[in-house]
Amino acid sequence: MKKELKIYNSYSREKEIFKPIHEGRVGMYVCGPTVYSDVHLGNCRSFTSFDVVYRYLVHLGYKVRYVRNITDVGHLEGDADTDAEDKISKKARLEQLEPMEVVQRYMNGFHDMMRIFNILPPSIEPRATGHIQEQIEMVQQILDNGLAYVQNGSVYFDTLKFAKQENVYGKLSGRKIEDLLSETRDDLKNQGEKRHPSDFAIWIKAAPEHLMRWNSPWSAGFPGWHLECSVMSTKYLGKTFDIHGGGSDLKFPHHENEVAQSYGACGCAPANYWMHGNMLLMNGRKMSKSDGNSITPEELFTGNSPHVSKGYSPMVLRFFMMQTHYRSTLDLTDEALQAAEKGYRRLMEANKILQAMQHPGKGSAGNLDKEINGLIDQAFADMNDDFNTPKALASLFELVTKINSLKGGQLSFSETTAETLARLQQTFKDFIFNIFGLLNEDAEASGNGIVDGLMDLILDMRQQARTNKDWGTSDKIRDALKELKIQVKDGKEGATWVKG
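Taking the form predicted together with the RNA, give the structure of this chain alone.
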């Protein structure tokens, strides 16, 4: 069942068999948020995608060190050598807060949202401001290696020199080096401090009014955005580690520059596998904080948005994301969310039925047995094929039909063994809760026992009425419950109920 895992590597643009550097262990780094405003749903998709990667690696038995940073300094709006301002500094200025107050507020919000979506915390969540010393050291290394230059207290990475030297610049993001080289320095004008337009700041001298600043050999200033990821991944995972993830919009310049920096500092590639999640779309366009085409999770939960007709729960959204491969764009529409809601409920309900099942004992490995085992194997094969959650989910839904048929009597337990049923129960649970990371929201909502007790009473009274062929009373109860969004399901062994 645990065949080899294949991962699409953005760096080679091919699916590759995953081989960790150290057997049984995985080092994974994912670019976290810049905490200068509330997370939007697009961010959540990205972290959900990598959450599933993390969960699946753990499920496969790997010991994973998962590092996901918090960017709390250095992320600029604009270009470093012109009129750029640090995003967090800017927010602090606008709201008259300490920069660290801004960071704390949005970091708390981010963590809350991760919890709501049942996204597991990383093993290490380092912050850029906690690694200033290491960043200064890396700047120095790059300078020592001759791949950076100092200009008025700021330090810039020399991309042109690096491109000529290593021939890797542009590989990740698919940029043509010739284009870069063809723009010779003599042709360039109005470049400010940079010698070449593609050069980027690794240390930035702080303007007098800038709040966040640290002393360095070059100036009182702050580190460049890309540098933190190179520094923190190196510190916690080593110079070269297994997997580096992030949104596809980070490929350039952020990841490209990370690669450059790692080569610039140690002469080696930072990661063996680069994974890029695709964007969440709304109205056919990328959901983006900066251009306003975004929706917050809260707005979706409450339905307080012109984009949706009603609210959708966090797990419905998580399920919605599972239905699409992480490398495909996902278009958010009300209709698709409604479909996801029903699909989610159907899946959870089937699991409930499955877990309550008991094999009658006698059963042989017939056709059904083969089908069930085949579908389980298929689901794992799907996940092994670059984490294909929609395909795995399809296999699961085929199992849902088997489960319901076993319950409804259309299929017989005699066709399957107790062993297979046990495997199905275990695997189904593993997939839904451990790998996909879904939670059973209904169970949590009704967990206090009072509702369950009341419902037992009500359904018992209704059963009395039905035995007496008192259809009026029976239907009155059913309709009244429906008003309360409780659905009564009549079955051979009495009635059950479900929310919604």
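Basically, rigid core = biggest C-alpha set you can superpose within 1.5 Å across the two forms. Numbering follows the first chain given and starts at 1. All of these numbers come straight from a predicted model, not from anything done at the bench. First, how it differs from the form predicted alone.
- Relative to the superposed rigid core, the position of the CA of E14 differs between these two forms by less than 2 Å.
- With the core held fixed, E23 shows a CA shift below 2 Å between these two forms.
- Annotation for S37: C-alpha shift under 2 angstroms between these two forms, rigid core superposed.
If the one shown is the form predicted together with the RNA, what is the structure of the form predicted alone?
Just this one chain is shown here; partners and other molecules are left out.
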């Protein structure tokens, strides 16, 4: 079943039917990390959201070119004309390292964390420092088109001239350009090198002590942060591509300036659909190190934090993130994580039961059959509605109830067909592992099925003991498993087990 996919477009502020530029193919660009520090949970949430988008597009049959960059130069801590410092250069100076040592260390850490969360690697992962020449060329194009100016070796984008010419600056972020246009020249005194406060650097002249610099027609310097994404997205996806994604904090100035740069260079919009994920809160408030309201991924895994009562596994965290729509704020609390852990285990246990089911071969397309197919269709409809993972999960959990009722005998296979059971088995597995990107951590920890095999043997021995009325052996096995925190559940079709 392949119905119309709708995406909420931040640019139009409406859900729109997704129509790729090239049928059957999708070009998607997502802003990657600035690698000057350890990846934080907000990053993990954002990249998990777009991982699900990527996975679902692939599941729908699209051939996706997914580009996610690495920012390894040019991300300033403020405006270029206020002597702001590049974040990576600053880190290198403080730690007495080469900038590329800083980049490599934190890039390795970022990749490790993406693997831990089972986030698929992009098709292309370009780095800003690997595309300096292309960035210089785009600066020259913008200058040639009269939408930038050179000041003391730095090059600035002329936002007021652009706003008058194209009337799109501010549309993505909702920033009111009229407020900027109403300012007088008298208001602009002491604004540094820029002609207007909203102008932004696309090439920055390097100070003598700056560690990262390249020769250009204007100065020895480095590109502005916004420029790299304009260059690398269009280099690998074309001047206009399908989807551009990132966190909501990037709408302004980063994405707004990307739009301006593309128009300035080629007179065209960079992307047809803009997607923005919302922020991660903790205990109802914005995360902040200064007031102690923060937690790292590692602290969540180990439980070494006053904000959590125990450690939580990466897949529990991934499951937790998908319980909220990507455009909504996500509030991380210990209680919510405990509930997510139970939900994740219930989902995995249901899948284990489902995949072991065999239809007896006799059945009809009755009410149960219609209900199961209806819930499967609903899960796809939820995903087609702007990738609504919490609603799709709700549909899956309704199916969990059906699965457990079939296992327990409250529902009968006679009310459904073998084809529907096969569809349920395949779809359930596809959603959990291929679309949501969850891993079965018990199976992963079991050594590729060795533990599963041993448990099957133990449960067979227990069943044989029960058949022979050897209650002593049966109880001994049960108690030993309980000590190992393994729960055994007896059903009509035999015993199953679950950890926890």
